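What follows is a single chain, given as structure tokens, in the form predicted alone.
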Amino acid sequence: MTRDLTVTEVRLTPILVADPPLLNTQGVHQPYTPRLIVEVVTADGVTGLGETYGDTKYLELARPLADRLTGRQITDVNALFGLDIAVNASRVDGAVDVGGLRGVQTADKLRLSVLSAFEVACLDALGRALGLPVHALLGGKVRDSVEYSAYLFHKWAAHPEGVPGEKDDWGAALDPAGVVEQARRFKERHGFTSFKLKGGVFPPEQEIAAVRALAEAFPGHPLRLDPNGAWSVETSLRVARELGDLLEYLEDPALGTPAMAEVAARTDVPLATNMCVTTFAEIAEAFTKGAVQVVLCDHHYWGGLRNTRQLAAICSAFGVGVSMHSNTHLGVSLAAMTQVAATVPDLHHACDSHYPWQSEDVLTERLAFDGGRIAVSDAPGLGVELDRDELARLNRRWTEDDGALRDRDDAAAMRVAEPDWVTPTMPRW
């Protein structure tokens, strides 16, 4: 029987999902973060799922893309990237992407982040129609499970008084002891065997102490530190000297490729990035200058799963390691991330994931970590199903919001607690 793979409908559902008060160099996570769920429906009634950022600027671009996709074949994924959709440059060019903390945002980066959700939804629909997992559409899996790293944050016990939000049971983590306790709970709950600490929050000495405390509490476990470009070259080198024997890699200690190249030239500690290499155009400078030794790819940034595989192949050709970056994602994105990670041969570092921090999801069944790993689904498509009641509930939260939370702004969230807070100038230390 021939399937009709024509797209007859594209549904866009913006939602707000609970987010704990996690600290970074820009400020603190808002109590709710925007996400966008994309559904691509075929003439045969097959529905494919995708997910990306839900801020207003992403939604504004997703709407005309959804109109252009209707009437096309879900197999015609290459044509997605040729669709001529204007981006409101005033919203993005030169702006800092606070939510992703990936440096300066451009219209092209915004466009790829939206296209990624459409590409994933088409692949999910195609896999469902053919009875194949997405990894089979990408050439087949090379591993049966994907390893993830516990993502540690300095954290308040709760959002400021008077701010709406969901309570969590994690408690505060504002010193090395709190970070170690957080890591211990991550290991007990999910079995993680490697740990990444989001830095750039406190003076480097305090974050050095936190990494040392982790090393003492979890000997032999790979450790990473990510200050999101908050340090000068000299500070980066000092931290590398003090923690060199303890770190698997140091992620984006300094801001931009030239500064990263200078740090890399003066230390043996591997440097990773999800800030200075987030597009194909940025690869040449970073790789030829030796600025990074590990690229943390993110299928949202790069435009989907097939571009992620292309990036991994380029990294392999240059002898650069590859792992995966995480944003505040839900289960649809995590399922897509796991499917593509299963197909990358040279994935030698555990991937990042915020998912354990997210208490809400739009899936009928949450993805589960076992020994810090997620099993690669062989079910058709992404192997996940949408909980429509939960999707509707989280969409109502977005609809009822007055607009204050529809665009993630960690600095604005911080100003609720500290009215004089100003986004720090980099380097911060």
Given for the second form:
There are 2 protein chains.
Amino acid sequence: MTRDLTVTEVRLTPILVADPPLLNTQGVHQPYTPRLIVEVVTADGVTGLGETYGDTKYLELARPLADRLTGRQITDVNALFGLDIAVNASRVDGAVDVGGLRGVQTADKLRLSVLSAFEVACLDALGRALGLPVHALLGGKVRDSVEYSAYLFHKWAAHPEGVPGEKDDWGAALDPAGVVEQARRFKERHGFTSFKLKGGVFPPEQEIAAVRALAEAFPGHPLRLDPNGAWSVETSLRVARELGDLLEYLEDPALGTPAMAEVAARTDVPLATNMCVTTFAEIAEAFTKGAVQVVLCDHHYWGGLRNTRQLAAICSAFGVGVSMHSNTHLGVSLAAMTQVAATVPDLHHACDSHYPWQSEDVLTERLAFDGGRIAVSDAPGLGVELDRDELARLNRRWTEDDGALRDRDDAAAMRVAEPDWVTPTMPRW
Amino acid sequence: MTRDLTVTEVRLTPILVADPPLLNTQGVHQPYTPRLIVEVVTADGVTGLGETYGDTKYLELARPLADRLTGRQITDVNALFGLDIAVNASRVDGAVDVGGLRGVQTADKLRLSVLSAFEVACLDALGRALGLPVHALLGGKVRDSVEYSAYLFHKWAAHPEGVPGEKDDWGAALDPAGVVEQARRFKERHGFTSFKLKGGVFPPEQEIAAVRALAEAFPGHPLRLDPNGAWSVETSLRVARELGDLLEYLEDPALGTPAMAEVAARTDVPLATNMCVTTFAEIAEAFTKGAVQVVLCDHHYWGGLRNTRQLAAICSAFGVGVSMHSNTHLGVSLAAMTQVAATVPDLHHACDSHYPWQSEDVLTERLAFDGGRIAVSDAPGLGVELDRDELARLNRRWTEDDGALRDRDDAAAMRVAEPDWVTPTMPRW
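Having displayed the form predicted alone, please output the structure of the form predicted in complex with another copy of the chain.
Shown next: the complete complex, the earlier chain at its head.
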């Protein structure tokens, strides 16, 4: 073997990607959202791709961590997780990310969120170097395709007038009929057979009505509702009672493990989370209290694909379901999610994916959903190719930004349309 | 890449290996013990090695599982764990293995115990094919050597007269002075700096005296005592009180999670186990009850090296320590243990290893302890080579055996010396 797997370069490219005006309990998505594209280059000239959050605090950490990766073997990733790279305390102490939508903030989680992109890039590079798909490096796939659910949002037809941004053809969805229409287009375009509705935007009655309308329009299709912790325990229980058997699960109805545990103790509707369990340190309390029945893993938070498999094993041992969380991400991360999801035996819920909302990507060829599923690539690495022109274009957008969009802030975006908007105090209802 | 990683042959070689007359609460080790050596051969002619238990019920399962591995890629192992290969119910329903020394028996655990050898052999073959050490296939080592503890046994000087068996030069150890002398030789020969004493053989007072004698002879050396569940809760607590701070941990003082939980609730001495938590299904109850503070992983039971990493992650998330269990095994398994242990971040206790008691091995070169540590090999695969002549010799011993030794039975061995010996009812004390 004359192969040289030493990392000789780590390229970090921050970009801004178009995002439609999707509503959540914190506000609305800005017209562009920051992502970081990572390229790990080996001495042999093999390049592996990774992707993660691109807000300033992630970028600040990415450079020092990239320096520590350089000179290592791409197979020598575990030791990176033990590095105590300093994190600017003001970035995490008491900080919240996108109004808390990304769960607890800790220095360790911030490091993991950056390292995840390096781990994925190293696995991609290793797979390419060896001619093996990433799933084979994780012990092999146990399924040939991974099911995703349609990710429905209440949304405006367009970003506020005067705000630069891309147009989309999805139209508005501001009532139950609009949600059903959106679901219908998701099903037509991508074949999804399960639906998640982002809630916490309108009073619970309206969102209950939306779920009922979905259930009527798509009988037998699993449905989920996710208000991002916007409800009190009592409201959560009321929604659970009213929607009952219509729901596959309720996602983060209330904020924090104690509130989730209280809800879980008083309803049979399973509770899912990507807010109260987003780090290994939060698992023991939540599982011991029976606060959650499904953990939605975001492989960025959790530190990559091997850690995702470990989280899945923990869930399995405790009889807790596992699936995958997603927010604005591109095809690199979707490919990574698909590769690892293919290896997890106890994956019994369709994964979330925000990908259909992204009109832009850095791949030469977009990943395609067929029947709501992504085929598991058996090509080397992640099985995707970087479109350098598009990467450069999206990076120019980031470079030319005046800083307004470099840190995702859904409340700020909302204030453009509603100047009096303040970040809601939870629970809103 | 023209490499062909297809499994074209799985060679299964049962062997009998010499074992000294080591005493435990069930009886005494037989002069020879069964192991199974697995060779996985790829289309390219690369051979990977694995090793597991060799009793009849493991062998019975090994052939059908080997047939399912043949034709797969060596990178395609995860899916094997989902195969529902029939297990002869009489082998597991209510059965105990070596008087219960291997913990609960289930069909799934029996499958995992066989598959572990296949998984290790596939990783070894993959590493050899790619020129990478096994640890690199698991994300890379986080340490350059793995610490092991000396595994002290009460023992006879020799197997009973008239019983065929190999001689050993360790002499007898039937009282505290004998145990200290044995420890001294372990330290001289291999440099071990922590000691585990297999207990449950003599009344607790004598074993307490042995631990005190060790503490006096080797101040500052971590000490463990393991009676294999031979004590009542009250006896366990009495030993814990008497030995208190002298112990790094008490291993399986009482039998089963409820009894362990009761002991744990009433002592500050940490409890370790390789008996009440030997499967993923047993974790939730034990961890929720705080029954154990350290899980000793036997990678054979748990299904191999990736599963060992998953167990370690579960332990870490719950603040439970992890280390490694060992009983009679050869260098293939010691190499596998060392490779995976090298990748586990939270490994804070020296691993057990029975290896110094094995005078025979199937390797061309024995693994050597230096300062009680095994250096983590960076050679391709496990970094060990098979001695085919020795494998053939030990297999002939198995073939020529009349069946008496094909299933380990420590009570039967004891009856040779003490015809009235019956398997003790637990708790003995």
